[in-house]
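Taking the form predicted alone, here's one chain by itself in structure tokens.
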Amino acid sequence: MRIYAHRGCSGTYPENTLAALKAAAELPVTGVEFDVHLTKDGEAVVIHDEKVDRTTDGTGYVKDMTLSEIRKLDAGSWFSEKFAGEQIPTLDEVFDIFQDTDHRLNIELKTDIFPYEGLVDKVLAKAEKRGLSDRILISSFNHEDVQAVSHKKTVEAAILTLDVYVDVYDYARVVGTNRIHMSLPAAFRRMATDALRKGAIVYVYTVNELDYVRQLQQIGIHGIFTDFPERMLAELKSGSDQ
């Protein structure tokens, strides 16, 4: 079962700062996912909301808000005060802590609520720049955009889902991949082993729990995001040695 670190390792740390992302750095994992959005002056920052009002000590929209402005808040305390002072990284941040790692990057475009004109581009662009094509894959539930993704063919893409769908597999193909991340009541559905049959790269977001773990092995699905991959790692291995 291939593990990807959920915002980083972020159920021991806050979730998209530095300090998770450099967590999951150290860690044996396939990979660690994280969001994007795009701030007023055009910058690439990686946090989850469209507001910063949940993991910050700021108000209002990441659009609105200058990268001077997003580097003025407070990113860790809300988690605990250990964590006072992170900040909201840039996407060129995150890039530097796994440039020379063997990790995947899993980009989610936050891109389902506000379109953030040319941010598909962008993050492409500094992927090629640093040489992480090869290791970069794309996902939104915005499918306009991963279509975009999938039509260029420079890196891989996922659609992201949260409902149950019918023939999800065609639909991909219609976006125009064969990976789909879907959640985790509907990886239960027939709707997951149908899409596995047909030849899907299927992962499954979020799983905390190895019982979990143990019934999506048996499905088939190819890989998960956690929040917890350092216990996720350590428990998946002690169930191998027995």
Given for the second form:
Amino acid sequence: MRIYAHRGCSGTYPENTLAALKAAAELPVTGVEFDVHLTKDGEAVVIHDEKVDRTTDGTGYVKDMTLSEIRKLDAGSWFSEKFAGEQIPTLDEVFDIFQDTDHRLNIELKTDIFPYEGLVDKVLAKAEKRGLSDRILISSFNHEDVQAVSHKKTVEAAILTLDVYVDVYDYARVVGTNRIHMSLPAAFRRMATDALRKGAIVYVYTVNELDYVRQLQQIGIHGIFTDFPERMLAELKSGSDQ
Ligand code: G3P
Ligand code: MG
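We have the form predicted alone; now please give the form predicted in complex with SN-glycerol-3-phosphate (G3P).
All chains and molecules follow, beginning with the one already shown.
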């Protein structure tokens, strides 16, 4: 069972900050997942929501702010005063952390609400320039972007799904991938076992309870996204290299 640190070590550090991502880089997990948006002046930045309100001391949409405006925000205090001064990182800063590790980087393109024109190409170009392409796994709820990435064949790509589908594997194949990142409730539906039987590589988000991990292992799920990778590592052995 592959373990990915969800938004970095987001159970113990403020999500998607350098602190959370550096903590993940220190762990012998398979990889790390983080979310990417585009600023008004075209910088790829790492944050989960379209708005900065929940995870910083600011307000407003990322798409309406320049990088220099974004950099003035405190992205740590909402989690704990201990992390006051953490900033919203750029994609380049996150790549710096993992440049010399062997972690896989699951970059979730948050293009399902605002399409962020040019973000796909920007992310792929940065990864290629740094020689990271073979460690990148792109995912998105925007399946048009997943299809575009899949067709380029330079990095792995996965569809993200929230709902329960009939024949999700067949759908993923139409998009151009056999990788499916599904929600925890969906993983206990026929959707997961059907997809696995047909040859899908299935990862599940967000899994923070060991009981669920054990059930997912029995189903044959290949990987999980967890906010507590430290805790999961202690309990699980790595599985096949998928
Ligand atoms: O990529 C898995 C998971 O991160 C998808 O949902 O909302 O946590 O980005 P969310
Ligand atoms: Mg995500």
